[in-house]
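What follows is one chain in structure tokens, specifically the form predicted alone.
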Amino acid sequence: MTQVRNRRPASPKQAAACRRPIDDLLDPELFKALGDPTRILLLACLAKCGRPGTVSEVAECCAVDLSVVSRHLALLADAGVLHARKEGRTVWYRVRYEEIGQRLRALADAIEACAQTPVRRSAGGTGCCPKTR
């Protein structure tokens, strides 16, 4: 009977080439968007109404000037995070709550999947990373 042990890949260069699903969820659109204080206040400041505003309506919550709140909801929406709604010249940004929960959680599934499964080497890698020939 051959012993199968399992190892992760010995170095972070060999996990790199490693091709898995964390690779395709881990969007640096989405993290960029999120990434910065401003947005993510106002991304609360939406999420905790609970309905569309426009940009001007989102603007009272933080001490930021107008354009640069459209700029940060713009960004926002380019990544997923809001959809917006144009009417004239009044846009309206709603949270995608259902669709950025949906991305979240798998990619949380994804790292979790990642750190749990060791790589059966002599079984053809089964873990985060392909047996390499």
Contents of the next structure:
Number of protein chains: 2
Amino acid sequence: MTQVRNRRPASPKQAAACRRPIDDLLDPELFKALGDPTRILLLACLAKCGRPGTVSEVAECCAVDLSVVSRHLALLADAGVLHARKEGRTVWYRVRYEEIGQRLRALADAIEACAQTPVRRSAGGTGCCPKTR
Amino acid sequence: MTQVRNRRPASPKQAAACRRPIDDLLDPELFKALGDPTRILLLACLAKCGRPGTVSEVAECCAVDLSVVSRHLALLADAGVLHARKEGRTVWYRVRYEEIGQRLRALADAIEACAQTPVRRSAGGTGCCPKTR
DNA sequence: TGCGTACTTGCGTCATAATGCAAGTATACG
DNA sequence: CGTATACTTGCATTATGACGCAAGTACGCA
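Mind giving me the form predicted in complex with the DNA, seeing as the form predicted alone was just shown?
So here's everything in the complex, that chain up top.
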């Protein structure tokens, strides 16, 4: 296998073998967590409130059952979007503002980094996008 | 209803009524599109390749049927992640590097903006996060 | 210790979506 | 015009996930 390093792959298939920052940052679990309208609503409420909220409080934001909200918040915490802190019998969920911000910006950087062409075609261009249109 | 404007809501429920940039940027459709492992794989291949790719090319990246790839790429294009250009009987899909980057950064900004406390408790703090812990 | 509050978990139901196969459409080429 | 190529669409199957209800757990309080 002609594995090229730090070079532009010739085809999407070759590109699949290249490891780039984008591979770790494009995490389906995070996006799956953010891909549900109800969860987005709950997250937006918590984010805009600007302070931690309990399951009961957040549940007042939408019409679904409390158990559903409990599950959604736990899932968002698993995905790294929220932070859970248990205090007696109540659970305070807090938005991880900085972490999400950094994560999204890192992903933006990684994606845009793919757009640039770091390869200066060495010789014949074997394996490195020779017939790029 | 005591609608407060540009003030920190007292509860997640009150926060639900507040319109913030985050409301438009937190689009479930985008994240739903990015929430599938197969689509992420196809997107990563296309992104790392750095050039537009056809359906057949991208389909070589993973083991699923060509028709599945066709559907996934169309879905990613609908979500604004890819751009489709038809040329004869082949379709070239291109990653919208700049658009995604901007979108993610705008979201990062909007989320982090929620973390800051723009409200200087006016008087009694009616409706504005009085008992923020 | 008994009860109420705050949340979680089990489970059944329903909806959405991912996949593969087969058939269809559109375009190029001889 | 017929055929091959490149992709799309219809359809059935299967898997995943969202939801509500009911029961369970954990903690605080009297």
